[in-house]
Every structure is written in C-alpha cells, then in structure tokens.
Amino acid sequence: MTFLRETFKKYKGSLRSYKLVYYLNNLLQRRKLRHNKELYKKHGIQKSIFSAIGHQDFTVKSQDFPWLNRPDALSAVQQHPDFKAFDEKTQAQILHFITHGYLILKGFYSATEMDLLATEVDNLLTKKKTDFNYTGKKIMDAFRFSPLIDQQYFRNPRLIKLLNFLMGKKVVPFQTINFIEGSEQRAHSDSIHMTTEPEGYLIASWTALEKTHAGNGPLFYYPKSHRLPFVSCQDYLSGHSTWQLGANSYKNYEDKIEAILETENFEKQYFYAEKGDVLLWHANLIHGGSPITQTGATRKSMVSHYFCEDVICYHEISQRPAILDLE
C-alpha cells in the first residue's frame, strides 16, 4: 500500500481522473475508513464507505458548526475559561480569527528551530526518503518519514492546544506539505480540497522557514472571505460524471472563485512573514500564492492541515473519503 501511495504521488496521467482507482485504493485502506460507518449512519448516507462521496450526498445539512463560526462567537469565546489561559497577544489573535478568518503567531518558532526543520527536509530529499509530488512543488507528508517533523512541528503541543480551542473539538493531524519555492497557486479555499460534514471542521497552519518578501511569492489572502458560502462541485461546471472526474474541474473552480471575488469587496492582503512566524486560517478563507518575480528565490515553508474528530472528512474536488490515521 505504501508503494502504491508513493507511486501515485508522482503520477500525472489520466488514471487520476477515474473514480474506480480511488475506490480500489479505499478498499486497500479499509482500516482507516471503517470509522465512517457510524458517521454515515448518523448523517443518513446510504452508500458504501469505499464509494465516491461529495456535497451532493448530504441532502440534509447539519447545523453543528464550529463554535467560532457562530453569531455569538465573540462574546462566547471571551467568557470561556480556557480563553483566559492564553496570553494577551494570543487572545487578541483568537478574536481576530473570528472576525477575519485567520490569525498570526509572530515568532512562534525560533530561527534555530526553523533551521533544524529546513535541514531535516533537505536530508529527506537527499536520502530519497521523500520527493516532490506530481506538481513539482509540493513535498507531501514528510512527517511520515521524520519523527522530528511529526512531533516538534506537525504535532507541536502548543499549536495543538490552540487548534483544539479554536475548533471546539480535538483536531486530527491529517497532512503536511513542505515547499522550497512559493506555490504560485491561484485563489482558492481549502474546503474544496479537504471538506467536512458538518462544514468548517478543518483548519490549516502555515509556517515560515525563512523570510518572505515581494519577490519570492508571498501568500495572499482575503480577510473576512471565510464568511462566504462554501463552494462545492455543484456550484460550478465540474464536468464530473458517475465514473470520472471532470478534466477541467479545478481550473473551472478557480475561475468560479475569481468571479466571486470580482463581485465582493474584499481587500487582498499579503503575508510578509518573518522566519518562525505561523499563520492559521479558517477552512473557507480564500488565499493563494503570489507569482515568484525574483529568479531562483526560495520560500521555504510548511503547511499542515487538521481535520476534527467525529465529523465526516472527504475531498470534494476528487469526490473521495479522506484517509485518516485515527489509531
């Protein structure tokens, strides 16, 4: 199974578009999907846990939103006893997360910790324990090959404590993505890639291993865009069929997001991070990577995504259940 997973990471061909391929992979990963049986029953999903799944399958939408998504979140969070355990700067950032959809933890890691992480990633690449995936930009799940990355960064206790508080549920560490260069990815919301029912039970962190500037493709985001309705494959021309994913589905999704932004009055902002800064963002915050304008410039960083316990986790864009390590 490990061989198949690593092979598929590099594969760019047409097999990526066939739902049967994912179904077969789901069968191989049955142990990591069996928790969905009770969740499907709870949400009235009448289909196999190995089958394709998407927004269209949830005919009755749950109203169990993350507590910081609710209208009374600002007052509720300040009355919560755990809120007072955070320092004043973190408290201010938590309130900012509610209103703007993201928060910034300045200097969360030291420069030494970031150098250690960068060296670890370089060593994994040199020793061929991992590699870039089919995009040529992303190093997926380096934590699987490094106890250092897994324990000190992906599952950093201070970070997990804050994430649990923000989500109102215990988070499930799902994946890491390491970058050497900026992603240059168009504006998007993570909720199209990593989706939950009830909606919103995903959160992301982005860690700067080095300083970002206008030339190395800084992150951009649209504050308050997390309050927009979630966009699913039913909201644009996905081209999906019973057996196959649409060839232009993701491009059409990006075009949909661009069209939404043209009609909304959001201010585009850039994250000029210092080494060791961490950005946390809401599952539905629209963000992306700026073009790299300085030839050869690196923008070393690590993204981590966290689902929550006791919710259905799936990938809307590829219509498949998420493979979770819960044991």
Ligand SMILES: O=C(O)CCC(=O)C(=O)O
The other form holds:
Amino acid sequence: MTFLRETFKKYKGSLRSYKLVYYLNNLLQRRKLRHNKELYKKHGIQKSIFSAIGHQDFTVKSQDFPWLNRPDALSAVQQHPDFKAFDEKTQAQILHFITHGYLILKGFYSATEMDLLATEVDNLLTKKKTDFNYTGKKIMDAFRFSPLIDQQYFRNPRLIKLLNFLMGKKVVPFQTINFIEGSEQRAHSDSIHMTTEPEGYLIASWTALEKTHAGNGPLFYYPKSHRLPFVSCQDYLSGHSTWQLGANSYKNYEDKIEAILETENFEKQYFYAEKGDVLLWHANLIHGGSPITQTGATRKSMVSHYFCEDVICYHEISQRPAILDLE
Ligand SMILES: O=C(O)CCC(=O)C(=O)O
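Right, the form predicted alone is done, so what does the form predicted in complex with this ligand look like?
Whole complex next, starting from this chain.
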C-alpha cells in the first residue's frame, strides 16, 4: 500500500485525471475520511464520503467563517484575552494578518535550527526515505519520516499556539513541502488546492532554511488579495466532467488569477527572508515563486499547511476529500 502511494506521488500520467482513481484510494483510506460522515450530514451533503467533492456540492454555503475574516476582526482580536499574552511584535503582526493576509515572524527559528532541518532533509534524500514528487521540485510530507521535522517544525508548539489563535479553531497539521530550489510557481491561492466548508479554515507557514534574494526565486505575494472572493473550479473553464478532471484545468486557473490581478490594483511584494524567518499566509492570499535567475542557486524552504477541526476539508482542483490524520 505504502509502495503504491509512493509510486503514485511520482507518477505524471493521465491516471491522475480519473476521478475513479481517487475514489478507490478513498476507499482504501476510509479510516481517515470517516469523520466526514457527521460533517456531510451537518452541511446537507448527500454523497458518499468516498466520492468526488467540490465547491459546487455546497449549495447552501455556511457563513461560519474564521473570526479574523469577519468585519469586526480588528476590534474582536484586541479584546480577546489571549491576544495580550503575545509579545508586542507578534500582536502587531496579528493585526497585519487581518488587514494584509499575511504576517512575518522575523528570526522565528535560529540559524542552528535551520541548519539542523536542512541536514535532516538532505539525509532523508540521501537515504532515499523520501524523494521529489512528480513536479520534480517538491518533497512531500517529510515529517512522516522524521520525528525531528514533525515535532520541532511542523508541530512546533509556539507556532501551533499562534495558528490556533489566528484560526479561532484548533489546527490540524496536514502536509509539509520541502524545496531545495525555488518553486517558480505562478500566482495562485492555496484555496484552489486545499479548501474547506465553511470557507477559509486553512493556513500556511513558509520557513526560510536559507536567505532568499532576487536570484534564487523568492516567494512573492499580493498583500490584501485575501479579501478577493475565493476562486473555485466553477469560476473558470476547468473542463471537469463527471468522470475526469479537465486536462487544462490548472493552467486555466492560473490564467484566471493572472487576469484578476490585471484588473485589481494589488502591489506585488517579495519575501526577502533571512534564514529562520517564517511567513504565515491566509488561505486566500495570492502568492507564488519567482523565476530563478541565478543558475544553480538553491532556496531551501519548507511550507506547512494546516486545516482546522470540525470543517469539511477538500481539494477543489482535484475534486476530492482531504485525507486527514485525526487520530
Ligand atoms: O515556495 C514557493 O515558492 C511557493 C510555495 C507555494 O506557493 C505553496 O506551497 O503554495
């Protein structure tokens, strides 16, 4: 089973587009999907928990958005007793997260901690405990093979405390992605990849294992773009059919985001990070990876994605429920 899953991670072919493949995988992962039974009932979804699911299935959208997405968030957060327990710099960043859709934790990790993490990833690669997935850029879920990555970084208690506060619910650590080089990914929001019902219960952290600069493909983002409506497969030509995902769906999605950015007036910013800096972004903040202009430059980094408890978690782009380790 593990062998099949690992093989599929590297697989680039057309099987990826058949919904039946995901259905079969869902059957095999039933233990990690059964929490959806109650949630589907609550949200009026009359579907098997193994079937394809997407934004179109939620005909009645819940208004129970994360508290920091609500219009009164700035005052609500400052009145919250736990807000005062954060140091002043973090408090300012929390307010910034509400208004701008991201926050930066300068020097969250020490250089030594980042070297330890980078060495751990290198060792996992050398020992073939993990590898790049089909994109050739992403090392998925290294935390599964390393208690160090899992406990000290992915589930870092200081980080989790802040994430729980920002989301107003307990977060569910979902996945890690390690990069050796920059991703060079076009502008997108995480909500097309991983989203929730009610909308917005996802947050990501981006950690710099080394300094980033104009040459090594720095992360870029568009402050305040988190306030745009969430884009789903219904908002562009996905080409999805009952049985298959559209072949050009993701490219068409990226074109759609580019078109939105052309009509909106958001300022593009780059994250020139120092080793150990962490950036947290909102589920709907538009971001991506810049082109690498310095040949051979590395940009070691780690992205972690967190869902929240008691919401339906799914992958809009591939129309499938998220497989969650809740136990
Ligand atoms: O690290 C990057 O260059 C971008 C990563 C990213 O966009 C993501 O994980 O959603």
